[in-house]
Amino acid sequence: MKTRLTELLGVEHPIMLAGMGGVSYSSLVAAVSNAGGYGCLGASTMSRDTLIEEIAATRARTTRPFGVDLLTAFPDSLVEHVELAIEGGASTFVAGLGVPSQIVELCHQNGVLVVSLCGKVDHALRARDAGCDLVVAQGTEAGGHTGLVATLPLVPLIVDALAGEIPVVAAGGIFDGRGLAASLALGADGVWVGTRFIATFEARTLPGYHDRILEAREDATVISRAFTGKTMRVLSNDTTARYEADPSLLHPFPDQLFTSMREGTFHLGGDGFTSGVDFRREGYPAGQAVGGVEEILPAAQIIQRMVDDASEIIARLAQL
């Protein structure tokens, strides 16, 4: 399945692994890249040393392209971490929570593509003007930090606004081949998938995360500032209910993040052996696609199913 995205990234399938902080580590990233998709390290929760280790581990597991996702909201470490990504052999830098204007030239000088996650048309236009090579149009259905515009209107609006100047990747609520086919029909060049890849054997997950993902229905998530101070779609629980009942308790980013860590409600970056995780209080990022996630599978199987099903759908529609 070839699109402008596969040509730009040098991959077989137009499926990108979302750079999920605390989840998208080397094992999952390499598995996605080796399956013909595009793996992306979720480095927002990683220290400098961990980032170096994870980039090296990814390169040891795959010879195929991969990227590194960082938050522009942490400007003090951004340049250094982007330089580490460049040195480690990443082929893209993915920017969350802002347009990375100050990083574009550094990346391009080193042959690294720049990706920007966008929740509004204006975000996409600013990303294009800053020199980004592609944008991810992320609808509110997506897990993690997200906006308020739904995927279905957002993708074609951004596609039209950019008028083909740079590729657009659809994100938010995509978990199978139907979502891939629909995204291509909306004018996107590929998809950015997060929640479905949490339920894989290769994903790094906290205690209880897999169980909550598998048991959750599509209405089990909520957009909350409870864990970082910025709008984040997570599985609803006692913590989200507490802050919804009394918003005056909230602090702005990043103070709320530090509060969550201090109160023991946000262990993202830990693993299956992390202690002190209480699923009734823990911040588990997840999108509305949880309603369609029913089993834990190898990442490669998810990619192959998506491609096969999307190809079948497209072929069937072509005969109508």
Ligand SMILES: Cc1cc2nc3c(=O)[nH]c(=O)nc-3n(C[C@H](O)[C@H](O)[C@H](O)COP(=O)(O)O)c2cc1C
Contents of the next structure:
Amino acid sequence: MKTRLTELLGVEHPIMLAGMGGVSYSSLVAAVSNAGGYGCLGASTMSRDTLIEEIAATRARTTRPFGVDLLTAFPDSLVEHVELAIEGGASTFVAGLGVPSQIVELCHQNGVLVVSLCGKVDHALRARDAGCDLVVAQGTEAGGHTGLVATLPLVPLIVDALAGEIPVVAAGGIFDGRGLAASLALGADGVWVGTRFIATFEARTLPGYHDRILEAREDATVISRAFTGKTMRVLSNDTTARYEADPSLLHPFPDQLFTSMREGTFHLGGDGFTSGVDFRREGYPAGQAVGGVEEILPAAQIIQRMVDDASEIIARLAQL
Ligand SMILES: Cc1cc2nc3c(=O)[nH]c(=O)nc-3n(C[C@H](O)[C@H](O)[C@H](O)COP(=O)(O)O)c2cc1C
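Let's see the other form, the form predicted in complex with the ligand, since the form predicted on its own is already up.
Okay, now the whole complex, with that chain kicking things off.
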């Protein structure tokens, strides 16, 4: 399955692992890259030392390309962390939450591609204007920080707006070969998958995370500011209900994140300190795709199944 994305990234399959903070660490990143996809480290919650270690551990486990995902919402450490990603040998820098204008030139000077997550057409146009090399069109179905527009309209709208200038990768609610085939049909060059990869043996998780993902139905998530102060899709629980009942308790980003950490309701990304995780109160980011996640699998198996099923679907449709 060759697309502009596989060409640009130098990979076999048009499947990217979302750089999920607290989840996409070296084991999962390397497993995805070794399986012919494109692994991305979720570095948004990593300290400087952890980032250095995780990049080194990724390189020790794979010789294939991989990326590093950071949030532009933490501008103080952004340039330094991007420099570490470049030195460590990442081939892309991915920016969640905002167009990373300030580091595009630095990345390009070092041969690193720049990717921006976009929830609206305007974001995608700003990313293109800033010099980004590809955009991820992330629909509201997605786990983690997310916008309001659904994947089905968002992807073709961004594809049309960019008119082929740079590749578009679809995200939000994609968990199998049907999602991959549908994304290609919408004009995307590949997919960016988060939630499905949480339920892998290689993912870094929290106590209770896998169990909750496996039991959750498609309506078990809610968009809430409860854990960071920004709109984030998570599994609904007592904490999301409390803030929904009284939004005046909320602080703006990032103060709400510090509040959650202090109150012991958000451990994702912490350096292994997970005692006191209570699933009724804990922030577990997840997308609506949870409804389709029924077993923990090796990441390579998820990728192979997606590619096989999508190829079969595309061949079947071609007969119509
Ligand atoms: C646990 C979790 C953590 C995430 N952390 C980040 C992050 O740190 N940076 C980022 O750009 N996106 C983050 N996201 C969003 C993903 O990059 C991606 O857009 C989303 O998972 C795709 O939708 P899906 O979950 O339906 O596959 C996160 C998502 C999840 C589920």
